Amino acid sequence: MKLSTRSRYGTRLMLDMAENYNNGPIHLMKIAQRQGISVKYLEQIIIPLKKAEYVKSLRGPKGGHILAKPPEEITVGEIVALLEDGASLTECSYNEGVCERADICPTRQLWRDAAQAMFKTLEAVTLADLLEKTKANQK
């Protein structure tokens, strides 16, 4: 499985905020710019986590975006279900009615628990331990 460009973009975006967390407020421009990502896509992505309240946004000539909660308590895998749409593989997984062999097919219990331990894994590191993570291979 390939994750979207929108949650490996995403997890970037979040991950820049949590590095300059006590920093006050981010414009998009400069974390477009320390990314490689253009500001259109970060604009899109931004929009999701906004609603679902992992980043605030703040007017004004001191505004721009901050992380809603501190980095120890946003995981990967919240922010890769969340711009992924969900935490599946497949839509068969959750959603038995898009399959009429949904009932009988021996490969669905295969993607749901596949599923399962891959966000597992990822709901299991933080912002924080990826920032910890990076410091340490720095040194």
The other form holds:
Protein chains: 2
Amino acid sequence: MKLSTRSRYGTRLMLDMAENYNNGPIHLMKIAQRQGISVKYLEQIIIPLKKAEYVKSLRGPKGGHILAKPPEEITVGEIVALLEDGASLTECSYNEGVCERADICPTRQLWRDAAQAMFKTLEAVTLADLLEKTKANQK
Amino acid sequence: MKLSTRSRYGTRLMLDMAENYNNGPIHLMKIAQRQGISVKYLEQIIIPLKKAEYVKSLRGPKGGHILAKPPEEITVGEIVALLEDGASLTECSYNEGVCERADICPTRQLWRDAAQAMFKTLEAVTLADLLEKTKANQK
DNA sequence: ATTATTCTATACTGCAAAGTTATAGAATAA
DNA sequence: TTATTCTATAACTTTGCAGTATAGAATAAT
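Switching conditions: you have the form predicted on its own, so give me the form predicted together with the DNA.
Following is the full complex, with the preceding chain placed first.
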């Protein structure tokens, strides 16, 4: 039930891009160095973020990646749901076909409620909020 | 970030014992049959539940397992926290030694808040609550 | 006492997913 | 034309989940 490195690194990746939102496209190499994560791994993680149109990219020299929307409009909940493959704690949450007992299962609704409480918390925080917090922490 | 079968099966195991709380010790074989889970696996899962004194056991013929407290006094949150190895979403939540950035990390607190929201939901539900719900669902 | 039954302890195994790296190719600014 | 950066696909390694096996200890029933 722990978060994977995908969503944790992905959040840091997005946060790094948020920090550089006004500096044009940033290359992954730079982000990798700053965050201490391998470029190759970040290249994997950024794919779904591009597909979901949170990130735009440009190839070639002076290329790089940049947020497709301002940091105020992207929440951590969206990032985590994307990289963790859904905002649920069980397969049965939004697909009752995977379990015969789904319709009478007393815990199914509970797992759903718990996941919702968790994601409600994450969706209340934007990248801009995290940036502010970073500055506050560094003082 | 999905729940493991350990906590899901563990919850069903506890729920089965809750249902039989007034029938004396139940052997795992019976529970395994009812729940469609292998005895061997349940034997593994029940160990931490015994250590944490949620379950008492008796060996020999007519032996079996029984809840150590009434179903009203055991919450799903306790079971899940026990079987998922803590009520957190990251290793750093309650052990900052695992990450250099722990003290300035802007996401660390957020992962903690999210986990807390989730477990607050799970801790609000007891085995007795789930039993009631089961009856309601079967009507 | 002996036996059948049930739990207990420990160790092992298979497999899928997580995490990571490698290679080759396509786009583009200089 | 070249250097640079992203893109696509595949391969690899490690870890941990899920499940099984074996041997042993306790105890109720006979």
